[in-house]
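Shown here is one chain on its own, the form predicted alone, set out as structure tokens.
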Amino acid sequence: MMLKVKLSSSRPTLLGALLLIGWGTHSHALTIHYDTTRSDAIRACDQLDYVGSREEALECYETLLSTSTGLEQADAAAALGDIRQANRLYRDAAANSNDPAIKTHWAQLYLQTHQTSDAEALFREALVYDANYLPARLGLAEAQSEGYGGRAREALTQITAENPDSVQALILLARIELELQNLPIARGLLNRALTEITAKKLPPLEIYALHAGADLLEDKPITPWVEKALEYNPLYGDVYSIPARYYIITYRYREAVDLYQKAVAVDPELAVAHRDLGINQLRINNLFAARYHLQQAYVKDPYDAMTVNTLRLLDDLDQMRVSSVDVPSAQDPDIVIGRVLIRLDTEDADALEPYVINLSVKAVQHFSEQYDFQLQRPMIVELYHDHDDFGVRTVSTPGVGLLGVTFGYLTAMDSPKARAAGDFHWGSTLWHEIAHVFTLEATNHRLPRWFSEGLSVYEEWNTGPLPSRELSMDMLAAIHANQLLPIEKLDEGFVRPSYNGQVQVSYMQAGLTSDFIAKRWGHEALVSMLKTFAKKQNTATALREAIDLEPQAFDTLFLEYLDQQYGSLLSTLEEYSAVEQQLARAIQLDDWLSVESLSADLIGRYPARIGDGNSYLVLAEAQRQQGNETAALETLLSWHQLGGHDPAVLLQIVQELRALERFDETVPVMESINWVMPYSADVHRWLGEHYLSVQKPDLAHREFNALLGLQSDSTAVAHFGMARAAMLNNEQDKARRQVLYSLESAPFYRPAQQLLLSLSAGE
């Protein structure tokens, strides 16, 4: 089991493991202090650090540490990277003081060590002493911005209005506007900040780096800003690593790697740049380079949680099983159109691999044709049976609230074992992520976030293994409340959500948008937009070229479409909620006649609702309680056909269908089980026999191979089934090997003995 270094959010832990040793001041990114609450002596030391005179700066801080007291002494310890001592000194200084500056500087220490929730708590404590204390307000906004919350943007907008000369507020707000790619606004903020910095004789380094980031987003050379920064401080590696962030948020990981390499060349001691370089090398599957730079980061800062987690993940990657499959063209099996490398945890590999291969091959064949693009290098698919391992793979920390992530040619996700049974549809998630591979690479990662996610959701709905088109109740409420964003601003819902749940609403809006375009103007319009984005054009241009509409006109048509599709439901949402409450009371009273009537009413109002809170399962139970088993089964079949995928309910349907000998209807339900929780030996065994009986040897082989992977007591049966599938494909040698494996497992297994005799006799 991989050790996770996750810093505690509880202040009594004293910054967790980080307090066991200090960080070297050379190892972390240069912090520029814009506030005036630092003492003149500390600011004199800071200025030496700002211009790259590190040794002199260290001597200056060390002198202050030994000669000063209180807040100045704590600031000196923090500047030296002595986290443990700095924390103690801040705590002592705050013990008998109501000075908000002490709590604010202490909070910055927590922010520096990535403990955002603790930092927020300290900033709020400082504001208790002085509700208008600007450094604490700015610190709180900075901490909130770490979570991509819309609150930070609102707070900073207000602060800049009240304090138009606040350099820190202008820079923090400019960072957010750059993430949203509101470049003219960001440039204006940076220019205002530069004017203030010049007047106050503060270092312009961060502004230069952010201007470089803006140039990067506009595909302009960043050289002029780099030269200015390095002239001011020859060791300022952040002039490369800060712009690299804007490559990452626009999916351009390969370009980010190039900038991080330049950052560590300028400052070989910059641990955070080595860390981020290693993490992004890993994202593009350069494992050896990733390990080298992560080890460099560890040597310079052995208590960075992201570094430690990712290094341990690399050790685990070495233990994963890797398989390779060449994907044939759907039209000509002799032509290979791509290669897929699959990494699976050894606990999952045997049972899961046949299904991962099956879906990956179908996806590559489909998306190659759908988007007129062929893979230029192998695609890597990774599934993790431990969700925290997947979290580390994704963002280098456990606990991430995602199911899958794609970094170009590499996609990683949870396996079915990573979550509770039926918690998510892993087959649909994998289909969604492979769609990302094609749309990202077809545009060289130039498409906006909304279009990338929209196409993947569109493909889930129209071509994936799950037919569900359910919109959540939150999404319906957002449509009803006019909370959808204009198409040109839709990326903001992903990057800087302004209300709880907006990210998921934006996913659904993006999917509905892509689906609407395909229905109204054909799938070719989506392909046209993809090709326009590949030319580095924006959403407005893509819409004009594909469907000859301006964004505002499109927004109007889209809202009209939503009204046509969901208007009657949206206009009665309150009534829908009232019926739900009545249904809950009827269930409590065991009033099954009323339960049947009310649940049928809810289904009629919103048939697509098949997930949590759906009424199909309630209706089936009401029908069963009243002795109508046939109606209950038909209700569950309707639920399944619309995309219902709770594995326990699916198994119940299978049992009832098999008891009624409705075998043809049983097959799709069993297939659905395997795309949610593929660990039932009985399901694989039954499906394998069925596919043999209908002369589908490849699917039979998949099922018996999965059965073998479960390491159940059916090993002999699995090998025997694979032998029969091989015979249907006229692969006599393979059939002989599988029969021998079957008999090795069970020497007296009569069916295998008979088949071996037939093979030996040449029959």
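Just so we're on the same page, rigid core means the largest C-alpha set that superposes within 1.5 Å between forms. Computed from a predicted structure; not experimentally measured. Residue numbers count along the first chain shown, from 1. What changes on going to the form predicted together with its partner chain:
- Core-superposed comparison between the two forms: the Cα of Ala41 travels less than 2 Å.
- Fitting the two forms on the rigid core leaves the C-alpha of Val51 displaced by under 2 angstroms between the two forms.
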Given for the second form:
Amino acid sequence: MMLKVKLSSSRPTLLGALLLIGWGTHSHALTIHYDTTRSDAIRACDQLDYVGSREEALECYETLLSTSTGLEQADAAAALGDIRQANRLYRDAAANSNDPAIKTHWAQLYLQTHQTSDAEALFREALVYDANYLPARLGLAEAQSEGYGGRAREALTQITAENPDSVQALILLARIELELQNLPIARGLLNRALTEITAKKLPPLEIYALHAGADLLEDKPITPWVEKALEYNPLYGDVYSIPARYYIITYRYREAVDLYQKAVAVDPELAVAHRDLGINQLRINNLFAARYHLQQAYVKDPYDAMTVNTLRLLDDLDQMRVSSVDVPSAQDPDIVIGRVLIRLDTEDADALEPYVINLSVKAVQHFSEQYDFQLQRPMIVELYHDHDDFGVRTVSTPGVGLLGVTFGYLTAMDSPKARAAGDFHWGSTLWHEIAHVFTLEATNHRLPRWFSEGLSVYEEWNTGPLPSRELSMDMLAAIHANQLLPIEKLDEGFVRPSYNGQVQVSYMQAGLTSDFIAKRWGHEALVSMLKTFAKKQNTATALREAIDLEPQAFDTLFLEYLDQQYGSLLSTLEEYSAVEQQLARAIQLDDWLSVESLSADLIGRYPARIGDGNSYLVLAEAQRQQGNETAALETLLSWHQLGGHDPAVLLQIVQELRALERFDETVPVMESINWVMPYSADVHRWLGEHYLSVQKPDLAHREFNALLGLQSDSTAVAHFGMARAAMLNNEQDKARRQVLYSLESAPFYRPAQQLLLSLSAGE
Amino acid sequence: MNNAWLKSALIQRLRTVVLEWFTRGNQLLKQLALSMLLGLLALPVWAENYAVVVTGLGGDAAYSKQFADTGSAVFDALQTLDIEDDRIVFLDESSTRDSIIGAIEAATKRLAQTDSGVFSLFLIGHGNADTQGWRFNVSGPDLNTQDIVAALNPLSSVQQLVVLAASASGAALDALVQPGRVVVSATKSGGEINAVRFPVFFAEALRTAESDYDRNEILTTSEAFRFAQARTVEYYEQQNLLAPEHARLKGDNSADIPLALLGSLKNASEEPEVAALLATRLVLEGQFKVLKDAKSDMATADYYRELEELLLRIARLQQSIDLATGWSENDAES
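Take the protein just shown as the form predicted alone and give its structure as the form predicted together with its partner chain.
What follows is the entire complex, opening with the chain shown before.
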């Protein structure tokens, strides 16, 4: 297995970074330069490249490399893909010079080699020399647009206002508007850019490709733009790969793969298209094709961290264990309604697999019925115990702070081992992601992001393994501050957040919206909307057809609903905060009587708050400090029933319940532990014994199987447990096999000896 | 008192069993019979066991108590190996560098008079490391790595176990490892300086049958280490803390160095009937190990058929032993 060290895009020092990386040659890629700071000689070479005369263009650049000096020579080396030489020449040119153009061109080299933060720093250095230097401002905005913040949009809006003829600004802003699916605005910007291009005799290729992207988002054929572009430059593969991006942001990975295949057919040297083709083949589980194209991308551009990391991920995928489960219908076990392929890291496969299977089967049964959709191909569920691997799996997907991601039929997420114990409720995350599989595939990925996330959050709250429906304090503050987006603009909160934490707020808003619709008009209204989206309709139409409301009217009703649900809390948020401060002071003073009273007050104001900063645990501690152990335990049980799932607290509850021999109440708490931290041998062993004692052999088998998978405890106990579960199911052969396995690892294990003797006597 | 009675019974029983194997066992088992016989007789469980158990300075009452509890657990466990009372020495918090070295030297002199033996050293307490190596904190000058190496040097001909149940003890690992010696440290390096939890779980391993993974009623060093290491990892996971300690075990034969006898072996008397049964059990265990070693060379069906047959014999024999020793389910933990 290869090392899991990921290439980093961060830069330790500005000028030293390029020297640290052993840069060499890089295949020639067509880059369109809209700025006028390039020399006339190099622009003449560029023109040859723009029309597809690649050989002539390369000769032209080579001539300039050997005959010119300074910035022109560096630009020639960069155009030829000789990164090392270009870097040296830019550095030499920058020495003792205050010319912002040099820093800007040098920064472009960093952008070309995917070192965005380094590029940003150099653009900023250029702006130190000239704060209004347009190419550097544009470069900075371009670098920022590779992240997902709203800064680039703001900057570009300002630049286009100040410089309405800047082609590059218009194009960069159009790209962002297209990502937000603001198509009329994007088209307007592109048309303005096209006018400027014609006047300035610049190539229209990128504009054609972006128009094709807009057409694609409107479900129109892109052929006219493709024909125009290829007529201008027969090697312009980006006319396919640029629109493919808009398939990806609308989750249509299979269609994106088709376009990337066309892109590399037109220009086999297009490293980024090979990379994106590989990444998206991986998303639709075509592992071999993915590896081929990623290797092609690596040969052409070995400096792309996304390519290198994904190739490493492929090596790791080869080591993962894949199991297959046929899902029976909930009504008729003889009917198979779908197949699930589960890919788990071998290190925690045994411990996790029984739970993943259990939840996946339930989810497929539930969502098939809930959304009137049957899986058309196997669903793949992947859990990564290395968060870096999961990160690579999610690369290039818009959005931040994800725990899981779904690419159509493929769902990937962190395994509980990837994070600190109790950091997230993995069962709830898996439920959320599988809901995506159904809603995305039921609409052929035609639903807006807000609705897909909204339905998943709605399902998490109403049918998932965690009963919690806590709104974060950030969400409450956002409601209070009127920061919620109108339903028609809710996608912007996910794709281009304008304030810190807006993505999480948008998740909550989407979930509340779906929940409100289901409560007010019934779950069938959500299904109706889903079907309307599948017919390529927008949010306004979906609302109209499902609940006969215009978006604005819906927004009004939704805000009224929020006011009914949370109005009293929202109107006293400041008071809530003041009580929290009093509580903190009382804790510092060990004034447990006041702590009890204040924490109970906070719980009364907002009972659903069970996560960070909740008052239940404080109240329990206050009760304990005053000698009221019984009340403390009851407080913790209330917290658990509302969805509290801190594993350390759950273990504490379990210990207390067991000490009190309240075994029936222990079981659900232990089950909750496994959905957060399924690696406790004691929990699996206890639950296994419990399920045997109440004649539930399948659940007992699940627990002992998980115990076996932990590999930190006696395998003899686990096999013996499975043997007894088999006995309860009247599976004598299986029981004999398991008891032999048990004794094979512990030949003097008396309980297993006795079972073997009884099985032998029974013959 | 020593375990010669059991060794004698074992030799008697082995004669019979090996003969039986040669007449009815398959060719593979015949070939392995002799090595099994020799292997069983060479097990350290039959050797004379000497030990020095030291608890270092606690620094505060809680640690002093914890170290004393752990030391007692080790002492009690080693007693079950039927060691003569004066072969195991327990030095409490008042011990000094000189008294520890003296105790090791005394054991060395006695071991020199035997043809085989095992010497174990347990250092339970706080430690620290610097460029000179690891130091075990005791009253007066600390006991350092060089002291331990020098004191153990004359014992090179006997099997040794050194357990450094103390902070930063990983710093001494490389200096102590040598052929014929198993070394356990509570940390992987001298940089892990926090007070360690590993010894607490090591003591727990000596007190519970749960750590006897193969349930043969002989708790070995490797089993106790596995148990304690797993519990330590689980402890930090449950506390949601990055583990500041990573125990290490180096050296061969840790699976053959016993720390305690459990269950019927622990309770066994010198009655000839019980001795004969236990001897037979040990022989069957030897057969079991031979069969397991041969697994990869056998057809799966043949292997499990022979395994089942052997396991049934072991199970029936165990019933007889339990009857003879008065062992009952109530004596078992799991």
